[in-house]
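The form predicted on its own is given below as one chain in C-alpha cells.
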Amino acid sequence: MLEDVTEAERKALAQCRHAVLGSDRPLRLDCGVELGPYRVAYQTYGTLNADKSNAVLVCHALTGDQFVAGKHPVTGREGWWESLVGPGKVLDPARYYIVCSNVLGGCMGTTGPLAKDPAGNQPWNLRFPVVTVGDMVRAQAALLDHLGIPDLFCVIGGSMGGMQVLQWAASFPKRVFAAVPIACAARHSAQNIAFHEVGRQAIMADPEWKGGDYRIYGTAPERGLAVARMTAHITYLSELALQRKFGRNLQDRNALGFGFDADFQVESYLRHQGSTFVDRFDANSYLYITRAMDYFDLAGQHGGVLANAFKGTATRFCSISFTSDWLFPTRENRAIVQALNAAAANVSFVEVETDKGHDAFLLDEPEMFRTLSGFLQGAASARGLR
C-alpha cells in the first residue's frame, strides 16, 4: 500500500507511525460497504504508562492532520495544536500519551480517495466510498486496538474534531473516561453545509478537476481548491478580527489600482490562504471529508434526541464555546450541554470571551487553557493518574 503516495503524503509518512488494518476484519462503512485493508497514519507523543490509564487521542478538524506538535514534514511549520500541547504545556507528553491519526478518507497517509482501490489497481478518486465521523471514529477505534490502549483517559478536539468527541462518547462510553468537545455542534447547520457545497462546487467547476480523476491527467484543480479554501477561511474568522488585522489597508500601494488585483490586505491574505494549502491538502479529500461534516447529525443516529446519545454514560464531558465563533456558536455547544444534562451526565460549560472567531481553539487563548488545565487536573485525580 505504501507505493502509491503523494509527494506530500510521502513526507507525511516518514515521519509518523502507519497500521494497516482491516485485513482480517475490514471495516464497515455507515454507507454498506466494507472496506479493508487500509492505512491510517498517525502520530504519537509522550509514553503510554505500565496500567494503559494516561491515553490521550487528539482528533483533528478538516484541514487538520495528525501532526500535533513539532515541525509539519510537509510545510515546515509549527503543528496546528502547538499552543496546547507540549512540555509544560496541557497537554504535556511527561505526563500523557498523546495519539492523534489523520482522519479516514484524510491525504496525510491515511486511506482516501488517492488511494488505490484494491479491485482495480487504480486510484480511488470518486469511487472511494463515501466516509462519515463514525466512520472515522470507528477506525480509530481499531487503530487503538491495534496499539493495545483498551480505553481513553480523554478525548479532545475542536470543529470536526469535536464531532469526532462526541461521536467516540456516543459509540463507545465506556472507552471514554473524559470528553471534550470544543467549538463544535452535534449537527451540521444548513448555513454549514451550504458553505460546504460552495467549495466543493468551486472544486468541481474548475477544469482540471476531470471527474476526480485529475491525478490520472497529472494535473490538479488548484484553482478550484483555493477558492474552497478562501471561502472556509472566511468562516473561521470573525468580523472583529478581520477589522483588528486588516481593515481596508491597501496592500503593497498607496492609492487603489482600479482594477482586479489584490487592493487590499484582506484579499491578499485570502489568496495566499488558498496558494498554500493547495501544496498540502488533495482536492478530492476536501469533498469528502466536507461531506462527512455534513452528514453528521448524532440526535439522528437516535431517534432525534440528542440526550439518547449520552443515556447512562459515565463520562466526564466539559465543552468550550467562544463568543465570536459564528460557525459553530454557542447556542449549539449549550444544545449538547442540555443533551448531557438531561442524560444525568457529567458536565462542565465554559463560554470564551474572544474575537478571534472559530479559529480561537487553536490560537493562545488562556482562558480555554485553564478550563482545560482544570478540567484535566479533575479528571485525573478521579482516574487515580498522577
The other form holds:
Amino acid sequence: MLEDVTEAERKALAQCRHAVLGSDRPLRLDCGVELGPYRVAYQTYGTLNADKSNAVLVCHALTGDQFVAGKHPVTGREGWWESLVGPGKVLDPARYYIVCSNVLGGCMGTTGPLAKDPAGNQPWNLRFPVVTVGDMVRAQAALLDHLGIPDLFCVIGGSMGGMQVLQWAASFPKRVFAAVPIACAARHSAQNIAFHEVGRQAIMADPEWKGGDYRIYGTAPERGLAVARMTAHITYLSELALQRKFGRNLQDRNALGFGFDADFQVESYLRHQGSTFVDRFDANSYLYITRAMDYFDLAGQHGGVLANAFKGTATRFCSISFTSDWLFPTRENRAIVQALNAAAANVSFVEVETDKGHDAFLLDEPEMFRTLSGFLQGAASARGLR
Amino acid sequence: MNTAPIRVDLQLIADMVGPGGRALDVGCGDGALLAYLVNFKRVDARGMELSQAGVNACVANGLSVIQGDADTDLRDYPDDAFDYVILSQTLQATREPREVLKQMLRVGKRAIVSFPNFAHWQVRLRLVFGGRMPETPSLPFKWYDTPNIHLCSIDDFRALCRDMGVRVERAVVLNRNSRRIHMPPLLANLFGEQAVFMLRRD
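Alongside the form predicted on its own that was just displayed, please also present the structure of the form predicted together with the partner chain.
Up next: the whole complex, starting with the chain shown before.
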C-alpha cells in the first residue's frame, strides 16, 4: 500500500512505523462503509514491559500527528508534545511504552482521502467515506491488537485527542486503566461547528480545490487551507494572549501603510501560520477531520445521557481545563466530570489558571505537568507499575 | 508516603471510617485526611474542594479530587455511591446545611460531620460579657469576613438530626485542648469546642 503516497507522507512513513490492517476483517465505519485494507502510521517511544502493563496511547489533535516528540520529518521542528514526552518528562519512555498513531482520515501516513480508492487508480479525495472519532478509536484499537497490547495503562490527549480519550473510555472501558481528557468536550458545540464550517468553506471556495480533486488536476487549494488555518488559529488563543503578544504593533514599518499588506504584526503572524500549515497538511484531510469533530457527541451515542457512556467504569479519570480556553471552556470539561460523578467514577478535575487559551495544553504549563505527574504516579502505583 | 500525624479531629474521623470502603471527603482542603484514608486504611477515597489551589495540590499528590461546591455539586452523585461522606469543619460555611446533610446521606450510607460548637463556654462568655461577636481559636474570624454563615451548637445539631429523622450512630465531643470529653449533653454543649457526628439514615 505504499505506492503513490504524497511527498510529506513518504518522509513521515520513512521515520515511523506503519501497519496495514483490515485485510481480513475490514473496519466497519459509523457511516456504514466497510474500510479495508487500511494503513495506520504510528510512532512509539520506550519499550513494552514483560507484563504489557505500561502502554500509553497519546491521541493527537486536529492538525497533530504521530510525531509526539523528536524532530518532525516534514517540518523539521520538534514534536508537538515535546514538553510532555521524553526522558525525565511526565511521560518518560524509560517507564512507559508510548504509542501515537496518525488518525484515520489523516495525512501523515494513515489512510485518509489522500489514499487510493479500492479500484486503485485515483486518490479517494471526497469519495473517501466520512469518518468519526469513534472510527479513529476503532482503528487505534485494531492497531493495539496488531501490536499485541491487551490494554492501556493510560490514554491521554487534548482537544480532539481528548475526544478520542473519552471515546476510548466509553467504547473500550476494560482496555483503559487511566484516561486523561484535556481541554475538550463530550460534544462539539454550535460555535465549534460554526468555526469549522468557516474553515471548510474557505477551502471549498478556493478555485484550486476543484471539488476535492486537486491532486488529479495538479493544483493545490493553498489559499483556502491557509485561511482555514488562520481562522482556527485565532480560536486556539485567548484575546489576552493575542493582545499581549502583538497588541497593535506594526510589522516592519513605522506608520500605517494605507493599504492591505500585513500592516500589523498579528496579520503577519496569522499569514505565517497559514502558509507554513499548507506545507504539512492536506486540505481534504482537514475537511474530514473537522467533520469527525463536528459529529462527535458522546451523550448522543448513549441515549442523550452522558453518564451512561461511563456506566460501571473502573477507569480512573483526570480531566484538565484552562481558564482562558474559550474553544473548549471549563464548563464543557466540567460537564464531563459531572457525568463521571453521576456514574460514580474515580475522577480528578483541575482547572489550570493561564491566559494562553486553548493552546495551553501544548505549552509549558507547570501546573498541568504537576497535575499529570501526580495523577499518573497515583495510577501507576494502583496498577503496580514500577 | 506521608506519615506526618494529622489534625486530631481528622484522626477522629479517620478512626470512624471502616477500612477498604469508599469515602467522599467534601471540602477536603489540602487532602490530609484523604491521603491518610488511602494510605493507612485502604479506602477508595475521593475529594471535593472549593479552592482550586487545594484541588491542584491534592491531584498533584495523586489523590482523586475535583473542584466542587458542597451546596451544589453533591447532587451529581448517584444514591449510595459511597460508604462514608465526610464534611469536616465545613457545614457551618454552607448556604443550606440541611440540604447538604440530606444530600450527604443520599450519596453515602453514612455521613461523618464535624463542626465547631457555638455554645462553647468561651463563645458564650464573649458574647454575654464582652458584648461582641465571639472570636475563638476555632472561630477566628471577624463577623464581617467570616465564611461561617450557619453556626450552630451541638444541641442545635442534634435537634436538626431528630427533625430530619437521621440516626446519630456516634457523637464525639472535644474540648479546647482537642481531648475527648465524656459528659451529659447539657455539659458537653458547654465544654465541647467541637463535635464529630457519625450519622445514618433511619
